[in-house]
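Read the single chain below, which is given as structure tokens and is the form predicted alone.
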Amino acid sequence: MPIDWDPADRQFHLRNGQVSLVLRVFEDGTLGQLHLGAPLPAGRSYRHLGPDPFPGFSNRVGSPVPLAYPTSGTGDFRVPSLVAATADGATSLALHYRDHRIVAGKPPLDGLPSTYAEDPSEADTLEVTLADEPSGLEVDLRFTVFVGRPMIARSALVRNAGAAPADLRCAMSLSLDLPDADWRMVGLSGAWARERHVTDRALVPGRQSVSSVRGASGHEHNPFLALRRATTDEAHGEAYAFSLVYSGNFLAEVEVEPFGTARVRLGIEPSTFGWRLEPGAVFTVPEAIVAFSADGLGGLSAELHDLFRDRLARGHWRDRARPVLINNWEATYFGFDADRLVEIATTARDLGVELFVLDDGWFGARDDDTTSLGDWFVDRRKLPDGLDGVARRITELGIGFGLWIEPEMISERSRLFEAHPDWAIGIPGRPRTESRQQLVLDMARPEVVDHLADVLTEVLGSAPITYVKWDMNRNITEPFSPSLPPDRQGEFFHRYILGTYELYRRLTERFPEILFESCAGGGGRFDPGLLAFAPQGWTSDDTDAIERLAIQWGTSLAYPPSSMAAHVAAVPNHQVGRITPLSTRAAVAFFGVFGYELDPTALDPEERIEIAEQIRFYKAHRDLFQRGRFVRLAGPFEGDGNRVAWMSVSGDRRQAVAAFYQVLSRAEAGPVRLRLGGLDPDAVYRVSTWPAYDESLSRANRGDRSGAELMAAGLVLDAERWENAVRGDFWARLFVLDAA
């Protein structure tokens, strides 16, 4: 086993090669992390990495102890990552180890989505058991610890042993104490239509964090951060990677503490939770991931991407490639009929699409987005022939036929709220704050879970459906469940989540064969916790092939391109105005799942040709696009962003396919050269290009490179002043490497 415990020393070693996580517990019965990070080598102590258990080790009030699983009260001023009210009030606590156990595979969270082993032999989890003697408290912390994976998960079961309730009020995932602060914080953050820009500051002594309040993992922040070196870039030098497995409040938090140490803490957010813990009742903290790598960012998300496309997400989609699919979103809105979807469905076919969605307007009087969110039976004005007739006369066509919902949500104007007002959330005798002209429904009441998990099964069942998209459009404003007692308010939020996981869980189980995408006013609800049940999701609502540079770069620190739908839209852009080529939309959506976002009747007959082979081009390269390794170059947050590049590399390393784009045309640019990365120095690869023009840049580059020269010199991206010209304004083009 992979864990090793030494009882005479009581030093827990868990490692695999790759990372070690070295844990001891004290002198004074504390748990402490001694070391996670770099592999260690096994059969030593390391209880020189913790506090000197003498003079004076019972006195250390203030001191930078390094604890598994700090709490508040007893001397640790920082941050802590357990905060209770005992019977009395008081909310000190001292956790101390009692015992542990060590088990082969990886356990479920109750209720909660996690990473998991298929078989034991991949992962061993050790759960130590941490006990508060006079309020009876106890928690059990798991670690686990994969096979020939750079990171360990976290997650913890908080118990009450004792006689009297005790009140939660701070329960997090992960805490992690490292020796210095000499780190720079990246982050992912933004906002509707521009989601998951990368920021990057350097830590600085107090408290700097991201997070959310909205009911929802949100637009603006993502439950994710890194620590990096100084010195480190995307291929070199120390980084952490750190995730959490969940989709509502969070905070994600670094501490520098005077004496230059740093805290980093993970979780749901304190300041939104609250949780009454009844005698003998456990509440199940959500998992957490810390990633440990030598190989700079990208090989965090090297790692990060492959356990959370192939140890996250799960079920018949997890594995099989991702159809090419057509929205009539931007091509008809809410003014369509049956015979105007086959047309679309019809012309989409013919260009190679392999699935077609309809989105919102299909259901109650729904003709604008004032009414019918809630009444999910088919608009027979539409569709006569309801679901199941139009959803035949496209599949007949061979293709897939999808649907839109947004089962979260109620409108004022609906059968469901005339019938049960009290199930949206609000706060009684208190007006409800007004957003996009909906409520959010309280998924913390079972009844409400149990109602839509009925009508969307019916729903789902009535007609041949392979694709799902969940939407939800709205945060969370009064937040207030009349389910719960005036003490126990704080127990909504988290209660909420967990009923949508609920309502996921039971349809995914129910349609197993159904390819759920999940949306949240595009990226608003982009996270781990969503991918165990949907494995891809709308990356933005933004679909400009410029704003998608940026949008994209930022989400594949942390998720694989498997999960990122990526569409081609009409221009001039419905988000932002711009008009780019058709080719340059193609080329930024193709690292993703790849799709359309355009009416194709609209569509002139050199636009045709030209989609057609695009289609062509992506399911020729389809697996590289989804499930190659993604290798980033050059950055729009670097220098000015004019110039962009990515890449993604088989498995084996045997093809890649680069893209280069450039923003802005520049005159007079002076030479350009791109490296590559992630290849095999000693193979030698043929390069072609795509699309593939006769002109000089594909002229240098076309013929066989040895991948220590692609990587070392580059590709030639030099233009003749006259090609510049003609290149224009946001220019793209894409580099396919076979080795021979």
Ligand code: DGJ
The other form holds:
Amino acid sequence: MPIDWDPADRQFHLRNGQVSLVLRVFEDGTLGQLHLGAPLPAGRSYRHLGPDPFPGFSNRVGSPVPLAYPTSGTGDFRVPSLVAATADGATSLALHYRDHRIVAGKPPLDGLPSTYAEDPSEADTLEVTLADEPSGLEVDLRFTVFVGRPMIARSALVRNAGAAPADLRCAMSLSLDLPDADWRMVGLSGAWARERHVTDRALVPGRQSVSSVRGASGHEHNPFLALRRATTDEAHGEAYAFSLVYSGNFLAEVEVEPFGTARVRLGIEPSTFGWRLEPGAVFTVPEAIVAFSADGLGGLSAELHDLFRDRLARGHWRDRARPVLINNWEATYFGFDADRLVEIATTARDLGVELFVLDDGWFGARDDDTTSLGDWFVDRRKLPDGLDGVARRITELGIGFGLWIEPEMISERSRLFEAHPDWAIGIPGRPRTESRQQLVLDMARPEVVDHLADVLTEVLGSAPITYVKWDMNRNITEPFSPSLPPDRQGEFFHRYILGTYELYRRLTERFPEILFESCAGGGGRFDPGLLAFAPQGWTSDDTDAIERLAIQWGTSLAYPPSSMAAHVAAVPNHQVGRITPLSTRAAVAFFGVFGYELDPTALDPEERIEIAEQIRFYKAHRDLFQRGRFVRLAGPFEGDGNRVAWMSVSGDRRQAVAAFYQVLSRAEAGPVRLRLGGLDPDAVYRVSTWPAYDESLSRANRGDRSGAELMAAGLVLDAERWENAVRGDFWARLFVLDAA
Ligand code: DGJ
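Now show me the form predicted in complex with the named molecule, since the one above was the form predicted alone.
Now the complete complex, all chains and molecules, led by this one.
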């Protein structure tokens, strides 16, 4: 068991050789958190790392005592984890140790997605019960340590064992007090079509945070933050990652207090949260993951990728090769009929595509975005033989058929709205704010979830559908549910997400062999919560190759390539108008779940030949791209961002593909070496370029190179001074490495 309990010191040590978490029950019964980070030797006392003894804050108010689940109002003036108003209206809880249990494996969380152990031998979980005696509120804090992973999963159950109701105002998933604040805070922020750009700032005294109050995790910030030392880079140095397995309003915050320590907290955003806890009721707090690495941000990402790909994602598609798809959205938008779709699918099939996805516009009378959301019946003007008719024509071509849906939405112009106007979120007596000309369904109401489960079960069962793209194109305004009494409206946002998870659960269980891809106007809900249901997500609506360098680089900080859908689109690009070479577009999209988002019938013969070759190349390296170790080499957020490079390395390090992208061509730019990472230093690799016709590059790198040389000296990218003139802007090359 990698969880030790020492009753003399009242100390827990969770350890696996890669990470240590040391907790201690202080003299007053508070649970202290003395260390979380690099592994510490077993069998030793670490009580000296915290105040010893600690009889409570009496006469020491404001001391930076490291606590596992802090409350407010009893001497700790930093940001709390748990705030609840008890029957008398007071909010000062004193949580004291009652008992604990150590169990093999990892218990699931009721109604919420979480990481899991497939076998109890993969993890151990410590559950510590703390209680606030006067109110009867109890908290079961859960800490899971996984075998072979430098990370701890945390969650909590808050139980009202008292006689009177209590009102939760804040129930965070994770709190971690670090002994110094000499860290830089790394985040993933942006906007629609510009998601998950890397931000990196020094911590300063006071509070710094990212959050969402939109009802979804959002395009703007991701429920993720990392801390790194100023000297930590991709491959070296200490770093922590914090990730919340949740898709709704969140807060990720670091507070630097006057003595110079730092408190990290992560969980449901408190200002838009409230929860009435009746006597006997239990509130389940979402899971948070904290990972530690001494091998830089790259080391952290590799660990998160493995966990999210293998023990958060689940089901039929978790370990399977994902199909190369074509999506008709940018090819046709709303203007298509069955013959047009079959024409696109046939051409794409001939090029090697394995799955056709019918996007928005197949239902109700949806010729633009003003109408029909909620009317999940086929538009026979466009598809006279129904979904089944078009799906069969396409599957007869020998490829799969996928379908777009947007379950959580309703158009004011729809039959559903005529029948159930009260199902759209809004506050009676106040105007509703529209966004993309649509409203949001009240997923907090069980009858709405039941209705959607019924109609979508019918849709998905009505045709041979192998893939679903689940979209969500607006955020929530006027949050309110008539199903909740006035004093419980604070529960709305969390109940919305619980309803959405419930619908996901029912549909994925009912259709276990359908591959679900999550989407929210691109990557507006790209978070670990949805990865538990949909093993891949539409990374961004921005399909421009150069914009995607930043988006995919940032996304890769936390999320594995197997979760990132990436497509080649037409030029000029529909989001930014940029014209990039077809080879560059593929060289970027290869590093994820690959596909196309264009009209293949409009391609010229050379482009078709090139695309067929791209698909052949991807299929030949699919496992490497989807499941290999992704190593970031040179980033779009470093220096002038003109040169970007990354690579994928197979699990056995026998094969790798490295990519180099040069955004703008520069005259007399000087020689460039690309130092690789993640290879076997003792292996000898045969290096080839893709596309294969790049004569001078092939010449410069021809022959066999040792892994040690490729990592220390690198590949030669500018063999001749004049080459930039030939290459032009937006140039990319892939290097294929095969161990001899
Ligand atoms: C937003 C998605 O991200 C797009 O790919 C497309 O599905 C549109 N919605 C359809 O409305």
